[in-house]
Structure formats: structure tokens, C-alpha cells
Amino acid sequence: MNALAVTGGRVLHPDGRVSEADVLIDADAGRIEAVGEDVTAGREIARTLDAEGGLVMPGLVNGHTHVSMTLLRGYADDKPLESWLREDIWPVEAELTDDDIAAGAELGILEMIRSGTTTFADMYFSMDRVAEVVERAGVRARLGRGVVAVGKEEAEARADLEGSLEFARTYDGAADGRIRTAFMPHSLTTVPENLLTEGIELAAEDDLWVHLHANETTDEVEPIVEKHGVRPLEYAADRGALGPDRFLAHGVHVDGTETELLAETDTSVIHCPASNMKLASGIAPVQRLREAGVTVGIGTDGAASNNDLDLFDELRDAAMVGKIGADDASAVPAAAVVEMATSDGADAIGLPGGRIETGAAADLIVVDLEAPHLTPAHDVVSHLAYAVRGSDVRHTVCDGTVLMRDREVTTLDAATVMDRAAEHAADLVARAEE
């Protein structure tokens, strides 16, 4: 066994306990071999990561993002979703090249590795280029090409649908299994009924997952109610868009009937609190969803509407806005948001990880707790939700491979990635504003 040991720290266990323990990893298999005291005794250890003064916890799971939108960070702010998309984002996205998307993906994945995210779900364009970066960077992802039919002729929209399905079929299982895919229609209002139904049926024939935006704003609810006479998730269910291998982004404007429908169909929801606040989309009923038995993960959404990919920020946002939404200070507690960003997030998007236990995928991070803003440490889980920053992450491991050691990313050259992304971003905006 090619053994990697994470030693000298405390471990966050799946039941929420924190104890002093080491973690032994089979790096070749990408699996946790043992967790506990003295697990390295008598073993030949190839490499060691020092966790002294730190907490070993599962790598974070960013359940919904558009990673290449890092190139548009700060490009358009302080506008509601519909005008933000139509007036700013979609016009500049029309100028994106494959190389732009690769440069943005490198930047976003670098940011996620440095802030403790090992796994993410991504919907965008030129996803073959994103997949190449995922493979090279060593992270885990569920990827899909987004289908947007707004403003397109039938033939062009159909080509988008076929392209999304073809990408999903071709790349599922790539990067030694670290890449899984999904058919990803953008939303219930940006893909017409016939294409949505057809795409989901074809995806089901190949056992592909499905991911889309749903109920993000009232503008995504009212048109469906007016046209079809049912709530959006009832409309989605009738077209096969709900089920255990489906997950929805946002789920802000979800009523009681839709909550029950999500629970009955075992459909997961990815909560994106920062994006929802920034675009004034509303407050998702996370406490109600969880109480109903719905699996809820956490996502950053794209960097253009956040404006960073630090999932620890999202934990704090989710806990705090969840209390406002429920009018209850005990709602969405610290332990819940940690679960949402780890085990529940992994379950929601159907990927391994999210747990530090024997046999689990070796996706983990070490959070350095020796900092003024983390002292004293009365409750480490509370700190993870309310005080830890992405910059507190010391080491990042995915699939048994060390992606960052002592804040130094090993799979991407940070300076080169940032320089290339800045150059592509500047050129992109210049083209869009000609």
C-alpha cells in the first residue's frame, strides 16, 4: 500500500464528534484505510501530512457553480437576476472562447483547492475543457453542459440539447472516475417543454443524472403557474425532472406542496445563500426542507454572483440567513450546515466523499485552528460554521492525492493560473464592449 498518513491533529467524525486521531490513507486506492490512535504503528508510511493544531475534516462539496465565471468576478453587480443575466452576463458569455473557459476553470479550481473544496458540480459551456482542468488539478466533479434555448432557433436549441447529452455520455467516468456527468438543462423557463421532456427521457435511457436551476426567483415561478396552472416543481415532476438522481439549484420559492414533492421523490436541493442574497432572489426555506427529509447541499453559484468560491463563507451565510428565513435562532444550526457542505452535499450530487471514516473516499482537508479568530475553541463545529475562513485550510487531499500541502498547491501553478486568467478576462471584456 502507498500509505499517506495525516497525523497529530483532531478528526471530525461522521456523527459530529471531534477527537484526537490520525488518518491512514491508501493513496493508490484513494481510500481511507483507518482512523484512530496508533493507526500508523508498524506501517511503512510513504508520506505524512502534519495536522498538529488542526482539524482533519471532509473536503467541502460545492454543489452548484459555474466555475469558469471567475473571469466575470466583479464584472456586473447590484442588479436583479433577470436584468443581470440578459443585459450583462449573457452578452459577455456570447464572446467566450474555449480557451477563456479553460482559463476561468483553472482559476476557480485553484481557488477551491486553496479554500478546502475537493468536489463540485458545474454547469457551463465547453465542458470538455473544464474536464481537462479537473483531471489535471486532481479534484472530483459532476460536470454538465448547460442547455439554454432563450433567443435561439429550434435547430440551434436542439444542437445544445444533443451537445449536453453527448458530453455527458462521453465523459462520465473520466479522470479515473473522478468525473461524473449529468444532463443539465439550464432551468424550467429557459428550455421549452418539448426539449426539456425529450432531453430528460434520453438522459434516463443512459442512466444519466439531471441537474437544473429551479424556483430561484418569482420570475421562474409565475410564468409556469400562469401557463400551465401548476407550481414549477409539479411541472418538473410531470416531465421526469425530479427523482433520486436529480438535484436542483436554489429552490428559493418552494411552497409546502413542492417541499413534500421533493421529499417524496428524493430530489436534492443545492442552497446558494450568497448568490440568492446578492441578486435579491429570496431566502430558501432550508429548515423546512430539511425537516421534511429533503437532502440539502450548499453551493456558491458562479463567482459573478457571489463573488468568491470560498465555501466556508457559504456555511456562515447559510446558517445565518436560515435563521432569518425561519424566524428562529435555532434553525439551520452549525452542525447542520457542516453536514450540508460535506456528507449531505456529496449525497446530493451523487459523488463519494463527505465523511472521515474507514472505507470512505480519501477526500479531506486540514483546517489550521491556531489563529486569533479561532481562539478559544470551545466548539470546533461552531467555528467551522461561523469563524473559519478558506485561508485557514492548511492541506487539501482528494482521492488520496495531496493537492495542497502547507498552503502550496501542488497540481496547478498558482502564479501562472492567475496571470493567464487575468489576461483572458481583460480580452473577453474588451471584445464584449466593442
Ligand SMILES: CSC[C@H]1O[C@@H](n2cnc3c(O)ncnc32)[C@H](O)[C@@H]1O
Given for the second form:
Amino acid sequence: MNALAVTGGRVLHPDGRVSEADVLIDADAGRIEAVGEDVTAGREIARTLDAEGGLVMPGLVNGHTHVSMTLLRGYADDKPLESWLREDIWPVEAELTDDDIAAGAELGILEMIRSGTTTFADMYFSMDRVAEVVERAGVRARLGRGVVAVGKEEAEARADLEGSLEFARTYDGAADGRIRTAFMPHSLTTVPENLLTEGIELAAEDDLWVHLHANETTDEVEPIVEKHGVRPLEYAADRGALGPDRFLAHGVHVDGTETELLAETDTSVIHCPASNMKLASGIAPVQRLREAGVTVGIGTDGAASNNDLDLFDELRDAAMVGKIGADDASAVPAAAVVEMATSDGADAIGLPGGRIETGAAADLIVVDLEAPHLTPAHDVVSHLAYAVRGSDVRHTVCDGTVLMRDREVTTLDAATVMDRAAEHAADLVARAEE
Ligand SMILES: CSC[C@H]1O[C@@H](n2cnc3c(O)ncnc32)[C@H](O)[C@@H]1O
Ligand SMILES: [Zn+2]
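Return the structure block for the form predicted in complex with the ligand; the form predicted alone was the one displayed.
Shown next: the complete complex, the earlier chain at its head.
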């Protein structure tokens, strides 16, 4: 066995307990071999990661993003979703090249590795280029090409749909299984009924997952209620968009009937608290969804509506806004957001990881706990939700490979990635404003 040992720290176990333990990893298999106090005894250890003064926990799962939108960080702020997309984002996205998308993906993945995210779900364009970066950077992802029909002739929208299915079929299982895919219609209002139904039927023929934005704003809910006389998630269910291998981004404006529908169909929701606050979309009923048995993960959404990809920020936002939404300070507690960003997030998007236990995928991070803002440590889980920052992450491991050691990313050259992304972002904006 090519053994990697993470030693000298405390471990966050799947039941929320924290204890002193080492983690032994079979790096070739990408699996956790053992967790405990004496797991390295008598073993030949090829490499060690020092976790002294730190917490070994699952790598975080960013359940919904558009990673290449890092190029548009700070490009358009302080607007609601509809005008933000139509007036600013879609016009500049029309100028994106494949190389821009690759440069943005490198930047976003670099940012995620540094802040403890090992796994993410991504909807965007030129996904073959995003897949190449995922493979090279060593992270795990569920990827899909987004389909938007707004402003397009039927033939062009249909070509998008076929492109999305083709990408999903071709790349599923790529990068030694670290890449899984999905058919990704953008939303219930930006893809017409016939294409949505047809795409989902074709995806089902190949057992492909489905991911879309849903019930993000009231502007998205009202047209469906008006046109079809049912709530959006009833409309979605009738078109095959709900089920155990489907996950929805946002789920902000979800009523009681829709909550039951999500639970009955085992459809997961990815909560994006920062994006929902920034675009003033509303507050997702996370406590209600979880109480109903819906699996809820956490996502950053794109860096243009967040404006960073640090998932630890999102844990804090989710816990805070969850209390405001439920008008109850005990709602969405620390342990819940940690679960949402780890095991529940991995389950929601159907990827391995999210747990430090024997046999689990070796996707883990070491968080430095020796810092003024983390002292004293009465309750480590409380710190994860309310006080830890992405910059506290010391090591990042995915699939048994060390992606960051002592805050140095090993698979991407940080300076080159940042320079390249800044250059692509400047050229992109200049083209868009020509
Ligand atoms: C078709 S690729 C994905 C598409 O989604 C856009 N987008 C980014 N953030 C959001 C959001 O919060 N709601 C809806 N759509 C969003 C992105 O700019 C791409 O065009
Ligand atoms: Zn989104």
C-alpha cells in the first residue's frame, strides 16, 4: 500500500464527535484505510501530513457553482438576479472564449483547494475545458454544460441541449472517476417546456443525473403559476425533473406542498445563502426542508454573486440566515451546516466523500485551530460554523492525493494561475465593452 498518514491532530467523526486520532490513507486506492490512535503502528508509511494543532475533517463540498465566473468577480454588483443576468452577465458571457473559461476554472479551483473544498458541482459552458482543469488540479466534480434558451432560435437551443447531453455522456467517469456529469437545463423559466421534457427523458435513457436552478426568485415562480396553474416544483415533477438523482440549486421560494414533494421524490436542494442575500432573492426555508427529510447541501453559486468561493463563509451565512428565516435562534445550528457542507453535500450531488471513516474516499482537509480567532476552542464544531475561515486550511487531500501541503497548492502554480486569470478577465471585459 502507498500509505499517506495524517498524524497528530484531532478528527471530526461522522457523528460529530471530535477525538485525537490519526488517519491512514491508501493513496493509490484513494481510500481511508483506518482512523484511530494506533493506525500507523507497524506500517510502512510513505508520506506524512502533520495535523498537530489542527482538525482533520472531510473536504468541503460546494454543491452549486459556476467556477469560471471567477473572471467576473466584482464585475456587476448590487442588482437583483433578472437585471444582473440580462443587463450585465449574459452580455459579457457572450464574449467568453474557451481559453477564458479554462483560466477562470483554474482560478476558481485554486481558490477552492486553498479554502478546503475538494468537491464541487458546476454548470457552465466549454465544460471540456473545465474538466481538463479538474483532472489536472486533482479535485472531484459533477460537471454539466448549462442549457439556456433565452434569446435563441429553437435550433440553437436544441443544439445546446444536445451539447449538454453529449458532454454528460462523454465525460461521465473521467479523471479516474473523479468527474461525474449531469444534464443541466439552466432553470424552469429559461428552458421551454418541450426542451426540458425531451432533455430529461433523453438523460434518463442514459441514467444521467439532472441539475437545474429552481425557485430562486419570485420572478421565476409567478410565470409558472400563471401559465401552468401549478407551483414550479409540481411543474418540475411532471416533467421528470425531481428524483433521487436530481438536485436543485437555491429552492428559496418553496411552499409546504413543494417541500413534501421534494421529500417524497428524494430530490436534494443546494442552499446558496450568500448569493440569495446579495441578489436579494429571499431566504430559503432550510430548517423546514431539513425537518421534512430533504437533503440540503451548500453552494457558493458563482463568484460574481458571492463574491468568493470560500465555503466556510457559506457555513456561517447558512447558519445565520437560517435563524432569521425561521425566526428562531436554534434553527440551522452549527452541526447542521457542517453536515450540509460535508456528508449531506456529497450525498446531494451523488459523489463520494464527506466522511472521515474507514472505507470512505480520502477527501479531507486539515484546519489549523491555533489562531487568535479560534481561541479558546470550547466547541470545535461551533468554530467550523461561526469562526473558521478558508485561510485556516493547512492541507487539502482529494482521492488520496495531496493537493495542498502547508498552504502551498501542489497541482497548480498559484502565481501563474492568478496572472493568467487577471489577463483573461481584463481582455474579456474590454471585448464586452467595445
Ligand atoms: C447556462 S450556464 C449557467 C448560467 O447561469 C448563470 N447564473 C449564475 N448565477 C446564477 C444564479 O444565481 N441564478 C441563475 N443563473 C445564474 C450564469 O451566469 C450562466 O449564464
Ligand atoms: Zn447558479
